[in-house]
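This document starts with one chain, in the form predicted on its own, laid out as structure tokens.
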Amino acid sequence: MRKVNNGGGWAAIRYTFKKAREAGGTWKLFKALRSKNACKTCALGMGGQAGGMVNERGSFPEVCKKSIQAMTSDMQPAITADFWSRHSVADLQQWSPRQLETSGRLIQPVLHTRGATHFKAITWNEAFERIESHLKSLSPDETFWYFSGRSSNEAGFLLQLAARLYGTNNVNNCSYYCHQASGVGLNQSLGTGTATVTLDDLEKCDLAMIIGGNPASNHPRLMTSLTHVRRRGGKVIVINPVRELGMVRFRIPSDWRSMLFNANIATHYYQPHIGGDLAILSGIAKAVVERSAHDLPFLQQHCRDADSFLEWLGQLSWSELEAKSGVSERDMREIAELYANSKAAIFGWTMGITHHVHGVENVNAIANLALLRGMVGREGAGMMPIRGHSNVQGIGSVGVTPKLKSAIFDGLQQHFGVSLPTTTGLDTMACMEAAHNGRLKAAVCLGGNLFGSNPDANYAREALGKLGTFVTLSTTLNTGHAHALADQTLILPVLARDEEPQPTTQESMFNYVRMSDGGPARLPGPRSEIQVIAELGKRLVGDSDAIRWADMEQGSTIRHWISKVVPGYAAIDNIDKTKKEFLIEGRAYHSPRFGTPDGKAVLFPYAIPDLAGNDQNQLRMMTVRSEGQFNTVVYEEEDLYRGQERRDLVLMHPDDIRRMGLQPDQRVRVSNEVGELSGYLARAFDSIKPGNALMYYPEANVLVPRTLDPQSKTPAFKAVVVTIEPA
């Protein structure tokens, strides 16, 4: 295939004017972005009253290769009828997820019963009919309610609340299986559960550090940002395994000196093993404190336990650090001694840092660095975990969690004189769990594709299909849809965000609340999500004094309770008349008073795990996105980035082919206690660490044991061992 020296360039404006075609015409797309609703993909915070395309300090044009897969995804044509006819459920099943990502858009609902061999389109009135019917036969606890990231404040406040007014707290999200690790860790350390920082503080800063993460490829627009830093003569620090071609030179389409002159991105490179990350960022504090380059006024005013965190860290032994972490004692130093330079620096990572069993423990680490110079609490420093789903923040701040916040619980009590429920509510794999022994029998999905996003896919198949009810609100069809079959599965086609017929908020991971406009269906058949909800609501729970459906159907109706309810939100109110969007009070920290109890930062000592994976045929595997994907959904089987045409590879380091007595492209068999995946290539990829692997998520995903960080229940889809061996 065709070979990139850099992320972006032209070979990102030579796509774009693909899409374009595929889209209609360049006009026709360029309209699409540029209406007044938020992007689709990551939670950067593009779009919204400003206009598409628009960053959230008013920068134009900001447009990346995600939000337009996004957009001409849902400007696809129509699934027609005789869709269903033509091709059975055995046939879907051998499709890739490219392929059923690339059918078209749902405009029907269409069921799937238990021994047919294909799906049949449906009305709208027998799918609300068949879902009633099951799920007014349970108990409410024998029902699950999970939620994508991509849908509105609105479409997820409501149906959260309809799930506890049908009487259950199994209610979870999309974070479970990427972020949770970063709102559980920053709560135990600073009192929050988001980020920190604006973006403003990150075009005020002279340090970015990069830890586990790929934005050139998930979240290409931080790049913007990270091209300033440089410009203004700041370090951009990367630690990853992989040496990602984007994180090295990235050129911005919109900017003509990136395009034209200097491209770099990072200034100093890493590569820790896959789960060294608690042996390197524990190695960066240690040497920091050697250097005596630590704030130790900041640390005993502003901090608990400074002493006793001191003087553990001094007890760790460099020979530790170096073996645990793969990275030497003179480069953990040198990264120290960036750092120590720094007047204000940016800590961000993704889920190279929440995707193992101690990713709470990894953020913790990130924020004991943080709080060792006193770079959280003051303008152009702090903490940015960098989220994937452009409202998975927001699905959150509503109130989809299995426990609510008191104040939500609280209010919608007595501000709204509901009844809600108080039993134990079920997180992501714990409610996979209890479908798969039986204990839960329905589920509702809005959005997203559970099965796809699951570790041990074999279980994950098995849990899902032992469902009497599996009801999925969607626009397009993707893996869980052909392979997760209960008793009776139902796909509910929606509008997309920017389809919606009335105004949507989305939060995004800067805490800034911004809101679409909607605009007109380009499809007949599909319905707002309010709608279906509202629906849902009035057949399982009927109206009451406290609640009328009809009413929810009107967003300005939702946002009025959430207003009321959810705390930092009140200006949500009045925002579809005023067309002010926000920042939510009190969750960027400029000042050195942290959201815990005594306000007081808290600094977390831990263990520092052993690396996994020392035999001899034996390597640790990370699953990872392709640069033409985003999360489970694959807009393009190449992944142009990476240098790879295909998916069905597993990248080793060159070292690695020849120590296992292999030959580079020969077919493997990868197996671990979980599964197997037979037929791959192994293919030479000296961009990695040796001793490591990647592979393609989620097709990897059978791969990946049902093991969880026991703090944020977030599955270890990194440092997975696996036996490599010809096939």
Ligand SMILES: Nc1nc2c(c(=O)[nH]1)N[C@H]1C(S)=C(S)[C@@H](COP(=O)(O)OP(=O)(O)OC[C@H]3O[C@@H](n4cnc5c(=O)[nH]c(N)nc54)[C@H](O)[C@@H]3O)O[C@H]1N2
Given for the second form:
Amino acid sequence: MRKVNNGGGWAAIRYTFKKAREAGGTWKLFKALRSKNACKTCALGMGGQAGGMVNERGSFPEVCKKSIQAMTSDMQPAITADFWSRHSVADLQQWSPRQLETSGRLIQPVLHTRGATHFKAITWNEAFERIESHLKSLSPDETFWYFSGRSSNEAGFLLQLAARLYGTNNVNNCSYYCHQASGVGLNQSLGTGTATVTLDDLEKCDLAMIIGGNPASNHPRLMTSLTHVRRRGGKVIVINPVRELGMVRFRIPSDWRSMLFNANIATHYYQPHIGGDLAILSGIAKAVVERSAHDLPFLQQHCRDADSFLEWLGQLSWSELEAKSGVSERDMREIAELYANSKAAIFGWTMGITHHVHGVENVNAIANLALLRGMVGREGAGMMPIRGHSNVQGIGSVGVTPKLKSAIFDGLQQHFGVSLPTTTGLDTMACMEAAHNGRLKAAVCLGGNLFGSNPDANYAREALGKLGTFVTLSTTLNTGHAHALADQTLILPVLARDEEPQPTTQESMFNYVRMSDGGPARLPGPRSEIQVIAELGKRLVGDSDAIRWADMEQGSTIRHWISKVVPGYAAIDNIDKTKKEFLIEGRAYHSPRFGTPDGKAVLFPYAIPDLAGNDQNQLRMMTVRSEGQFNTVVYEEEDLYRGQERRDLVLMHPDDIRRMGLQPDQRVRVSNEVGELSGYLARAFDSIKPGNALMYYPEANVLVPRTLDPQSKTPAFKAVVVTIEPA
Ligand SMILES: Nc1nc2c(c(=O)[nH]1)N[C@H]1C(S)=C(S)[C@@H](COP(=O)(O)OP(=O)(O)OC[C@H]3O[C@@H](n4cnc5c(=O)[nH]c(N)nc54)[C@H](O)[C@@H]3O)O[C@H]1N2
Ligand SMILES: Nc1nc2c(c(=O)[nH]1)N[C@H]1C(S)=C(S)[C@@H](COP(=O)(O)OP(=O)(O)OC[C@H]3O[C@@H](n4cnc5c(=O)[nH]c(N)nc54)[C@H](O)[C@@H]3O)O[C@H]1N2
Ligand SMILES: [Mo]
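Output block for the form predicted together with the named molecule, input the form predicted on its own:
So here's everything in the complex, that chain up top.
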């Protein structure tokens, strides 16, 4: 096992050259990465018209391992025709995510029918006929449509439109398993669903608080901005139950100073218990008020309910806050002091905040803290949900949600004369449950791995397995294709973003719309996503005065529709000619007027939950990603930054290993009411707060209950109580 003592750095650069050889040479990979396409991995918004490896502020070269993994995956040779007869479904079910991913690019539509031993290649026509004949025999509300966040705005918009014209609002995206709590929470607190800051603001702040995230591994380009905060003399506070190496030290390949000397990232690191965020955030807020560092005029002028909120903070007890967060009053007061001294603070967060039953309240609590000192609605300060998939935000903006924004709904009906269903659409987990109880009979997925991303993996397999038709538009094979087998399972091969014949657009987490030029197809076979969707639309809905599906194969026609109906998106019309990428109007808040009806922000009190999992053999367990995987696709067994060489591990504090009478690396059975994993190693990991454990997603999904945040419908992927016993 290689050991590293910083994130990024030479290990990342060595990796680049290794992957370049796999992709057919450094030059070939470099050219692919430099093409004018938005980066395929996280939502920081690299690339686009500035060319790959350039961020929204023009900084170059911004490389990260993930984008290289994604690119080399798309540059693989094709899965050959004999693959499907050589490998049975039973074989494929034994394969690891990595084996499936690296078996090549999908180039032919394939079909599996119930009971068959193998998938077989079929023609596009047969695939469409099968989908058409089954879906036309159903009532539209017996189907659901799930979208990952990799596809373009154009594909997302068109498919949600097709699903609605066909007759259902059962349209949702991976956000329900990701940042939904951020959207819901921000809307309640501030009347917006997205970041209130731009990348430029990040270059102006003097304090960045990163809560419940590991951007060193998952959003490496954000580290550039964080080192700048430090170099300006600012503070970087990390709140995370795990001391993540990359958040402590990082070397940024584009920055010679950090490569030579190691950039220190966090100036301050605090480790609450898993699920302790409401307590620690309230404690910081309480201490801010106790030292009179809050901005009373701002609260009274620009927020609702300031007095009752301050009263609520006042009556919280320090001992309760300490017990429920696992952080001392002294530390909470220390953070409050740092915050009190800041002139411009930005609050960033990811899944450690959203993957809880109180995910929305976690986001409200961050907004409360920001509002307390007037840190939203001014330059260099505000809220920064750090998004996952490269276009997950855009997919949501253009209408891939069960309920359309009224502007989009009305706009579509008025401008384009289409008529849309008004039934209530289901969220992702509701769709899984309806599939399990037989109410839903067919599903169409635009990318993603709905099986692999679900809690309670056994339940997910059963639910999808009960469907009559399960269709995915995919670039490569994943575990869902092998395990979620309906009466008929169809995989339709599609082009990646940088192979599209026409330009497409994507939206970054900073509300910046990028244009991707597309490029030549690497392999014969896969079709453009919008071409496949238009064909589905034509078959399921048919042409009418309102919509001609052949026109909808033109990205420019789709963008015209988007420009007319999606709020803030007017500038997208003609972007293929103007090439002008743009910031969506009305999203960045640089003055304290909020998107709520009365323009005021809302301060929220909430109940502070007890910590679960306190029995002798229990731990609170988080399921997380390593830097060697992208969601359900595991590229490497090792987790370089956490120093682990394998994934069948429960990472736990040495004190807990001792307390439970175990030996380090002893084989254990990890179980709860949902499932069990036996033979895992109890690995000593002193970077985690005692009482808590870490396991890798997606393998650990057999242990994750289907418990949702009632407000956002997001599963509590980070708060799983498990019992640990010798195997
Ligand atoms: N390399 C890589 N990059 C990715 C992805 C990937 O799979 N691989 N996925 C992309 C996607 S879709 C997303 S959503 C993002 C995810 O990015 P992250 O949210 O950073 O990823 P996770 O691995 O889910 O880790 C969450 C972090 O939250 C911490 N945490 C867990 N529970 C708690 C808690 O209760 N409180 C607090 N304060 N912290 C907690 C964990 O210790 C961990 O450091 O990354 C994106 N980028
Ligand atoms: N236990 C646990 N579960 C989790 C999480 C966790 O932290 N813990 N995280 C959750 C989160 S944050 C998320 S976002 C979800 C992820 O959920 P998903 O987005 O559903 O899953 P991915 O693994 O990102 O999907 C990968 C697949 O997308 C396809 N693909 C890649 N590029 C393209 C493209 O350009 N077009 C098309 N059509 N397909 C493409 C490939 O076939 C690839 O196999 O998982 C969630 N599940
Ligand atoms: Mo995500």
